[in-house]
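Consider the single chain below, provided in C-alpha cells and representing the form predicted on its own.
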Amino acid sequence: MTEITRRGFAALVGGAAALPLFGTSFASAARTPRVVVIGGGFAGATFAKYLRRAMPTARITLVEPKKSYVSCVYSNEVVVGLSTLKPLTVGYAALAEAYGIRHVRRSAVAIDPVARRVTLSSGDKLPYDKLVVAPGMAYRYDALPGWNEETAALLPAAWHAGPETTQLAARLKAMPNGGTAIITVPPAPYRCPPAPYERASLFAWYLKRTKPAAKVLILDANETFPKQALFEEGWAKLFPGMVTRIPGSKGGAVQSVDAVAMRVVAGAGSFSGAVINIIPPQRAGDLATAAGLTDQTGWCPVDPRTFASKLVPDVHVLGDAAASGLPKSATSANAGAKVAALAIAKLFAGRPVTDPLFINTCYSRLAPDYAIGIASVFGVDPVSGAIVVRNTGTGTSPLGASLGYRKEEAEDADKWFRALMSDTFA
C-alpha cells in the first residue's frame, strides 16, 4: 500500500493503536458497575472483551441469543465455493470463560432508559449502569417495490452470513451458461462498502471457470465506490468483457424488482437475470429503532468520542448501527468498540475522555490469488467534532502491481482476517 506499509497493516486489526492504553485498569466510583451489551458481532464481542481488560471489577453481561457467530467477512468466498461457513463460525464460550463475561442466550426486546433496564424475550429484566447496543443492520424491506420478506427468499441478499449465503451459492451454481448475474447496490451507507464489488469480482471468477459465456451486471445507485480504480483494473485484467457496471448518474439505481419474471427495472432500463442478487437499502437493527436510538436516516447518531447515543442517555451504540462517520465494516466495528470500552471505563472512573484514533483495514479478493486493500486512520476533527480521515495515514494497494504482488496481498488478507477474528472472539 502507498504511504502505509502493506505488511505492517496486514497484522493490524481496527483500533490496534489504542491497545497500549488497555494495560491500565480503571477503578470506578461504583464497585461493580453493571454493563449490559446487546449483540455479539464484531462490535459487541470486542467491546465486552476490552471493557474487561480496562475494568476488571465490572459486571459484564452479553445478551446474544445465538451460541456462535458467523462472520460476514469472507462470506463472498463461500458463495463461489472457495470456502465454507465453518471457518467463519466462532462460539462465544471461550470468550465468556476467558474474560468473565456472562452470556445470556436470549433476545433483548425492550429498553427502559428511565429505569435502566433491558427486558429479555424470557420476560426477565436486566438492570444496567451503562448499556451498549450493537444490533447490526437490518434490511429495509419497504424501500424497493417487489423486494420484501417473501421475495427475499427467491432473491437472497446474502448480506447476513448463514442460510442466505448458501442460498445465493446454490442459485449461482444452477445458473445457465450465457446468463447474466445481476448485483444491485443500494445508496450508501450500507454494510461493508467494497463488498458488492468484491462479490461481482468473485462471481466473474467463478463464471469464467464454469460458465464462460455468462456475464455480471452491477446496477449501482452510487456514482463512485471504494477502491474503484483497483477493482476496474482487476476486472480488465482478469475478466475482460465480463463485468459491466452502471452507476447512478447513468440510471444504475434500481426502481423495482419482479422476482417471478427475474427482472430488475432501473433508470437505465429493464434487465433480466439468471441470478439476481438484491443488496437492499439498510438501517440500524430493529431494537435500535424500537428504543428510539435512530433518527430520520434510520441510523443511530452518536458522540464519536464515546459512542454515547445523542438521543437516549446512558446508552452507547456500536458497529453498523452507529452513525459515527466510520465505514460500516468489521474492522471499524472492532476499532470503535475498543474506543468505547476505554471511554466508558474512564467515565466510570471520573477520568476525562480524550480524542480517539481509529484504524480501518479492508481487503477485497477478486480471485483466489488476487487481492487489493485499503488502510485508513480516522480521527476527530477539532472544528466540526466529526470523525474524518487523517490523510497522512491512508494507503491503498498500488495500481499496476504485478500478479505476484496481488498474490502476496491475498495472503496478507488471510492473515488479517485470522487476526481480526482472534482479536474479537478469543
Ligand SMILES: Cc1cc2nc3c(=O)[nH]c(=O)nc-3n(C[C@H](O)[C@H](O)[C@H](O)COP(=O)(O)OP(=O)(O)OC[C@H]3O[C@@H](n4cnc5c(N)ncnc54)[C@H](O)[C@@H]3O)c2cc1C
Second form
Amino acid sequence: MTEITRRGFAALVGGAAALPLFGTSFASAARTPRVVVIGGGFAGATFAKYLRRAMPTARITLVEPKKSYVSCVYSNEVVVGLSTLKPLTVGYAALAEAYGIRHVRRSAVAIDPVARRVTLSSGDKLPYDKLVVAPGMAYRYDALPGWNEETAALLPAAWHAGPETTQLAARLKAMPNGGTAIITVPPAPYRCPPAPYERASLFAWYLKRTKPAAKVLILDANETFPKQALFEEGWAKLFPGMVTRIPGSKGGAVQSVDAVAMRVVAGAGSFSGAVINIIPPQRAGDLATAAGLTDQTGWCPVDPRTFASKLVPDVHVLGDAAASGLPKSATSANAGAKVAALAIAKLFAGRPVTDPLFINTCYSRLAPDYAIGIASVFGVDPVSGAIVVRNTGTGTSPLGASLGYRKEEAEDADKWFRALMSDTFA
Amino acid sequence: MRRVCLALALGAAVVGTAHADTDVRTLADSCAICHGTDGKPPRDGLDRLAGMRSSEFVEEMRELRDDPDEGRLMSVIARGYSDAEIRAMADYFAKLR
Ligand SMILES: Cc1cc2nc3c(=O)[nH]c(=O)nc-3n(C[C@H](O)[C@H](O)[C@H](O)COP(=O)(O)OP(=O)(O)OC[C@H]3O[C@@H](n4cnc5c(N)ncnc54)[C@H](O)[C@@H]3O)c2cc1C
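Having seen the form predicted on its own, could you now give me the structure of the form predicted in complex with the ligand?
Okay, now the whole complex, with that chain kicking things off.
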C-alpha cells in the first residue's frame, strides 16, 4: 500500500479506533516502520528506548539538538549547593548503542503532516510513519509585564535546568543577610506543581544557615498546592517564620515585575526582593505551537490511551507539552512514554490498544535529610476517557511523621532518582 | 458496563481495576521508575524485582497494601493494582533474570 492511500484510509475510517480491523494490511506493509521522536527529555528518551523494546526492527530516530541532557529533577538542590549539575547531566550514547536509536543533533523546525515529514534546522527532511513530539514546555515571555527575553537574564527562572540554574544559585549566594527572596508561582498548569514549594523550602534551608535574617516570600497565583499540609508542617518545624506565602485569593498573583528596581507588583501590594525568581507562565514547546498541535490553552490535547494528538493525525505528543490529564512531571513523562510506546507498537501491528496505567511519584526535599512524597496510580476512565486514580492508589507521606521517617524518604528519593535516570536514558 | 467503583473517599475521580485490560508489560514497566528497567535497579537502589519468587512478590504487595506503615510511598502505589494484576506482575518478574 502506498503512503498516500494508507493515510487517506486511516482518515476515512476515523483513525486509531478503526485500525485493528484493518491491521493486517499495516502489519504486512513491506517497509520497516519509521518513527521519529522530537525531543530527548524524560518523555522522548523513555519513548525511544521502550519503543525499541516493543518493536525490535523499527527505524527510530531521535531529533535532539543537545549533546547531553540536564535534568530539572534535583536542580533545586543545585541552586542551594546541595548538588551540582554534573550528576544531573546525561548523554545519549546508551540509547544509541544499546537500543539502536539514531540521534540526529538538530532542532526540528516544522512538520508537514500531509507528506509526513519533519524539517530540521539543517534544512534536511525526515520522513515518518509515526511522529512523536516531546519538546517539553516553553516560557511565555509575553504573559507578565516586565519579564521578557531581556529581563529574564536578571531574573532567572531556572525552570529549565542548566545555565539558568547556575545564575539563580549565584544570585542567592550574593544575597545580603536580611533581604527577601521572592518566588512567583504562575497559574496551573505548569511544569512540576510541587517544585516551587520545594525551591522555597531549600531557599529557607540555605538562608537559615548563611543569612538567618533573610526571608522567603511566595507570591502564588494559585489557591492551594500539592502536599501543602506537609510543606507547611515542614516550614514551621525547620525554619519557623521564614517562609510566607500569599495565595491567589489574597492577591498573590504577580501582575508585573521591575528588574531594575527589583520590585514585584501583585494584587497584595508591591514587594522588594533581593532575589526575584519568576517562575513564568508556560505553554507547550515552540515546535508544538508551530506545528498546530496546541489548542487555545497553549498545550496539546491528546488521547491518554495512545497520546495521539487530537488535532494532527499520526502525531503523538508526550511529556509536559501534552494536555493528557497527567501532572507535568518527569515521572509522568516517563510513564506516559511507555504507554505510548506499547500503544504505537500495537497500532503498527494492527492489534487493539490495551488499557493504560501510569504511576506518578514525586518527592520534594525541604532539607538534606527531610523529604516528603506523593504518589498516584492512574488509569483511564472507560466512559469519560479521562485520567483517573485507580482504586485507592493515591496519597502522600503522613503528616506528623518523625524526622527519621523524613530521612528515610530522602533516601527513597535518591534511589528513585537514580532509577528514573537509568530507566530513561540507559 | 459499570467499571467505575465507588471509592470516592479521596474526593478524586477514581476507577476500579477489576475489569481493566492492561498489558502485563504496562504493569511491570510502571515499576521501573523506582526499581529499574525490568526490575533491575541501579547500584544502591530499591529492591530488585527481576527473579523474585512470585509468591514473595504477591505477599510483599499484599502486606504493603494492607499496612500503610509498611512501605512509605510504596504502600500508596500498591493500592493501585488488583489482585489479578499483582499475580500477573509476580509471574512476569519471576521469569526475568
Ligand atoms: C525545579 C524543577 C524540579 C523538578 N522536580 C521534579 C521531580 O522531583 N520529579 C518529577 O517527576 N519531575 C520534576 N520536574 C519536572 C520535570 O523536569 C519535567 O516534567 C520533565 O522534564 C518533562 O519532560 P519532557 O521530556 O516533557 O521535557 P524536557 O525534559 O524539557 O525535554 C524536552 C527536550 O526536547 C528538546 N527539544 C525542544 N524543542 C525541540 C525541537 N524543536 N527539536 C528537537 N528537540 C527539541 C529539548 O532540548 C529537551 O531536551 C521538575 C522540574 C523543575 C523545573
